[in-house]
Amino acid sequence: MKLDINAVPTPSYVLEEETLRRNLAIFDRVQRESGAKIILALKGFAFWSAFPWIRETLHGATASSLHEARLAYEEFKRETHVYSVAFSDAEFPEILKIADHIVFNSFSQWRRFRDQVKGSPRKPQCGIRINPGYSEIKTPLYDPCYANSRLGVTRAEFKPEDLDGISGLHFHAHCGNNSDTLERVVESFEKLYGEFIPKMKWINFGGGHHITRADYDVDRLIRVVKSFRERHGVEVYLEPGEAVGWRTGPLVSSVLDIVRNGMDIAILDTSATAHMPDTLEMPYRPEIRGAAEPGVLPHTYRLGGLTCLAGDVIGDYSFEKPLEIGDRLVFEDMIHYTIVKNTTFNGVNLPSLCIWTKEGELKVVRKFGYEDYRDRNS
């Protein structure tokens, strides 16, 4: 049932149950036909009110911090995987209490904590993140394999003598790439680290796989994973985050004011810097329902946020009709990498979190207020 935009309080992120379930059906097919185990990367999607639906299909969740690990353990309630660039002495004992898999970013971290692992009643499986030596990511900000990267052990720094207690290898070299890229990354991984695969129980192919995107070659992904498993006799994990929340719902905003400075400027009750930071970091241009590039439709506006940051600008868009105060704008595909990254900069309130059920009911599952701003500042 189509989302009723007028029923949504603004600003709000709205997760649409029906589209999420369509994504989960794709993951289900990949698991059944390839034998892979798919786990949710919380760094891209942590809308935990939807976990009861997601855990019906996915095997667990993967975390990059103690707080994410607790969310995985307490709310997802299946396998809890944890990777961190570096674990601290203060937090690692807490990680040990809840993790099923722990991946270390270096052999020095593994040596530092392996006695604690071996003495743990939980006995998590442990792995090492490696640099596969190949990626096709064009933006260095998102490329774990760029020159002098701090992420993963290179082949030159790999320590076979320290593999006792290690049951898996992990690599991550994707950022929205298709499965043909994965095939080439796997080839590089096998070339550099193939001699160590027979000693492993599992290999984690990382995240960044846009499995639910319309042009993603799912058949090739299945072939790549299935062939790898058959060649090496190991389990394969995939850990998408963005792909789970891909096109599962919008951010709905309202026009607060319209001003003019050389062009028409619409001020919204949302913010680029606070609510959709990738518009400034990547940069990324959100798709707006019914809008087009500037100049394409009769009325062009610059869309600005409500913080005092001069650059809090979402972009320039054109519309069929003039915008008016109170109009609602629907920013498509705003469930992943927004909620997990947004801030209360300037004391601007966070958007509410809503679910549009497949039965056509709008549920407001979380509203934010002054206390959320206050409590994070002292």
Ligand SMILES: Cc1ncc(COP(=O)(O)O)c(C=O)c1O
Contents of the next structure:
Amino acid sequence: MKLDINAVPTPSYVLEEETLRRNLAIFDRVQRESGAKIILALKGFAFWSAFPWIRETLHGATASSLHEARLAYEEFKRETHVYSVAFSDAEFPEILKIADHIVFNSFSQWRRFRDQVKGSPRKPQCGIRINPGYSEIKTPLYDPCYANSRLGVTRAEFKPEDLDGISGLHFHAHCGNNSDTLERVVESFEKLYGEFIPKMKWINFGGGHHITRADYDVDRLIRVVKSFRERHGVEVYLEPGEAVGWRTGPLVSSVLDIVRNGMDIAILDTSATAHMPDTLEMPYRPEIRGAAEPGVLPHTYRLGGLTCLAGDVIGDYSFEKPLEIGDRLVFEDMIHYTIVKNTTFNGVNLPSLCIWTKEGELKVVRKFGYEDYRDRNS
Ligand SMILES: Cc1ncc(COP(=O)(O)O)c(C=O)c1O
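Rather than the form predicted alone that you just supplied, could I have the structure of the form predicted in complex with the ligand?
The complete assembly is shown below, putting the previous chain first.
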């Protein structure tokens, strides 16, 4: 059944159960054939109404903060993994109560908290994030291996004498990469840290693996993980965020006004900066259903957001027919890294959260209002 776009209250993110389940089937195959354990990175996808479907397949969720850890523990209800660039004295005891795996970003953090870990009833498994010394990420904003990066211990700073109590190593050096890149990162990791792997129970290969993208080489991923596990006798974790939410639904918006300044400009009831921040931060050009590059179709518009930020512009697009006030525009693939990053800048309301079930029902699972804006300001 096709989603009736005109029935969607705008603006709304619409998570499609069927495409999410399609992604989960790919993860299921990877886990069965490679032996990897896959966990959901909440930083990219935290739409927890969908957790009951996701936990049928994925082993758990990974958090980067106390709040994400609570969400993993309370709503995902399988393994709770936590990695933070730095844990605070105030929050660490709370994390200790709910975490199954804790990954430290430095040996100084591990030394600071290891006695608390040893004395805790839950006894989480601990790991150290290392810098594998190699990545192929083109955008420095997303590259944890750039010169002087604060993310992960370098080989020069690695402290073998402090490994007592450490059962895993973690690296995250991918961002939308394919599995040939993983193969090269693993090679660099083994060259630098291979001597420590026999002391470990697990190695976490981080996130950034675009496993559910159409051109991702899943067979190679399976080969890389399987042969690593066989070579070293350890468990392997993968923790994708984006690949879980990849192409699982759009952001639906409406045209509120059309103005002119040298060209036609449509003002939408959504915002690049508040509702799809990566279009400005990454930056990238989102795909709009039925639209093309400017000038390709007869009617070209600049699409602008609701906030007073001059650069709150999504881009220039062309359409078959002239846009009219009230028309719906469908921004494709807007579930991952949008909802988790959106803001109420300018007091602009947050888009509703909807689910389009595989039975063809549109459920509005969350609407936002004035209180959400008020309560985060004092
Ligand atoms: C440590 C860590 N794990 C997992 C992820 C998830 O990455 P992605 O959503 O690209 O799969 C990230 C993203 O920044 C990360 O920093």
